[in-house]
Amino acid sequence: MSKTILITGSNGLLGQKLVHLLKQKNQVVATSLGSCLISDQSDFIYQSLDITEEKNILQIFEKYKPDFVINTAAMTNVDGCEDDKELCDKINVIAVNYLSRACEKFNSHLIHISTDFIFDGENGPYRENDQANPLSYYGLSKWKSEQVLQQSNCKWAILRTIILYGTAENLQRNNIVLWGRKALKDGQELNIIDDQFRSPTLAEDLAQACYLVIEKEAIGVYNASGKDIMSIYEMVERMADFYQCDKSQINRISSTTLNQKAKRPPKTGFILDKSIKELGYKPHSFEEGLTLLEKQLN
């Protein structure tokens, strides 16, 4: 049966993937700041929305009465969150509270995207019920947003993910795979950290996880990342192998040399057993993800 699905942050990478995936069988209401960046707007509704304004959220809920809401909107610039903690809280915490209240009022099921940065990276890979201990303000804000939902009275699911990559139209933010692909093909010298470990996640896989939550009306916390855990250095090496580029252009460096404002967890990665068993989640391997990305870029 067709459902009405409201997507926040629909101009972003995940947002665009969700619009394309869900509009085939549902009424999709895509929302983002400013105008729509998706060129073919024939099968969905677009509304400009600032989620930090509660009255604007309520107007949209009143108009469309969504069955499901997928919140992909967030301030994700990790160092930027250290610089502007107030704005970070406004978007990542307070707006989630507004959404949860609207979902409670209209009996909508809220799917919220969270991150591996809620963990300190000392004991990765992580299960859903492991103890959070964020090192950065960004991580803290996302942990606070999870607590907002856990204390709310709406139906909710949290999908935690790691390093999202992929391509979409007019993206305002680059991702590490698109950046690495271009740099490798251009023969640039790359300085890549070898002391942080992650599980890069194909945007299509995370969109699929959202779809599975809707299909099963799942409630609770689920890990939804790629299945391969690797250092950032190994990730770029694997890209060099995939694109048949010269690996000697990649230099190993330590993250301590970067002088980043925010601390990053050394090793995350997720144990995906719960998502695989309860949702039927089937993420691509890293190389399968690169193959799909290459088809889209060509």
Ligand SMILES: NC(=O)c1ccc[n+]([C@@H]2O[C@H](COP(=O)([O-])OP(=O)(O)OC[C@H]3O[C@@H](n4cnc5c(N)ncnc54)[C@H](OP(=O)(O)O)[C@@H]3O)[C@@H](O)[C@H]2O)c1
Contents of the next structure:
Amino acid sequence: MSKTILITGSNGLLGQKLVHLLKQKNQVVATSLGSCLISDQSDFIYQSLDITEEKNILQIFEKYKPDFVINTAAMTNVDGCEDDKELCDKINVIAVNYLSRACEKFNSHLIHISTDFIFDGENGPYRENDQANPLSYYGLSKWKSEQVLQQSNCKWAILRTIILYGTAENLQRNNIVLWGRKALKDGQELNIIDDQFRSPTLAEDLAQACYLVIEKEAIGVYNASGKDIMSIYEMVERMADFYQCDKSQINRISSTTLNQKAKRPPKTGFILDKSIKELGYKPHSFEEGLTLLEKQLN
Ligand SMILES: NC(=O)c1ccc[n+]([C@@H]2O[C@H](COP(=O)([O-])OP(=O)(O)OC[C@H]3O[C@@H](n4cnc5c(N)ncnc54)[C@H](OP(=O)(O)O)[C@@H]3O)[C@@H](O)[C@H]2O)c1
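How about the form predicted in complex with the ligand, since we already have the form predicted alone?
In what comes next, the whole complex appears, and the chain from above leads the way.
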């Protein structure tokens, strides 16, 4: 049966994938801060929405009475969150509270996206109930947002993910695969860290995980990342193999040389048993993801 699904942050990478996936069989109300970046605006409704304005959230809920709300909107610039902690709290924590209150009032099911950065990276890969210990303000804000839901009375699911990659229209933010692909193909020299380990996640896989939560009306915390764990260096090396580029252009470096404002966890990755068993989640391998991306880019 068709459902009404409200998506926040619909201009972002995950947001755009969700609009395309869900509009086929549902009434999708896509919202984001700016004007709509998706060129084909048939078959869904678009409204600008700043999720830090509770009054505006309530107006949209009043108008559409969504069955499900998928909150992809966030301040996602990890170093930027160290610079502007107040704004980070407003978007990543306080606004989640507004959304959860609206969901409670309108009996909507809230699906919220969180991150591997809630962990310190000392004992990855992680299960859903492992102890969080964020190293960065971004990670802390997402951990606080999870607690907002844990303490709320609305129906909720949290999907935790890791390094999203993929392509969408007019993206405001680059991702490592798009950036690495271009640099490799242009023959540029790349300095890539070899001391951080992650499971890169195809944006379509995470969108599919959201779909499965809706289908099963699932409640609780679920890991939803790619299935392969690799160092960032290995990720770029595997991309060079895939694109048949010269690997000698990739230099190994240590993350200490980057002097990034926010600390990053050394080794994350997720154990996906719960989402595979309970949701039927089936992520692509990294190379399958690159193959799909190549089709989209050509
Ligand atoms: N990207 C990753 O590697 C990664 C890893 C782990 C977890 N996550 C989580 O996954 C989710 C989706 O990530 P993503 O990469 O798709 O994000 P993204 O591409 O950075 O998009 C986020 C969107 O949020 C919107 N936004 C920002 N502030 C807003 C506000 N006040 N009100 C309404 N919308 C606002 C922006 O909309 P406009 O474009 O309209 O300004 C932006 O398009 C986020 O919750 C993120 O924390 C991401």
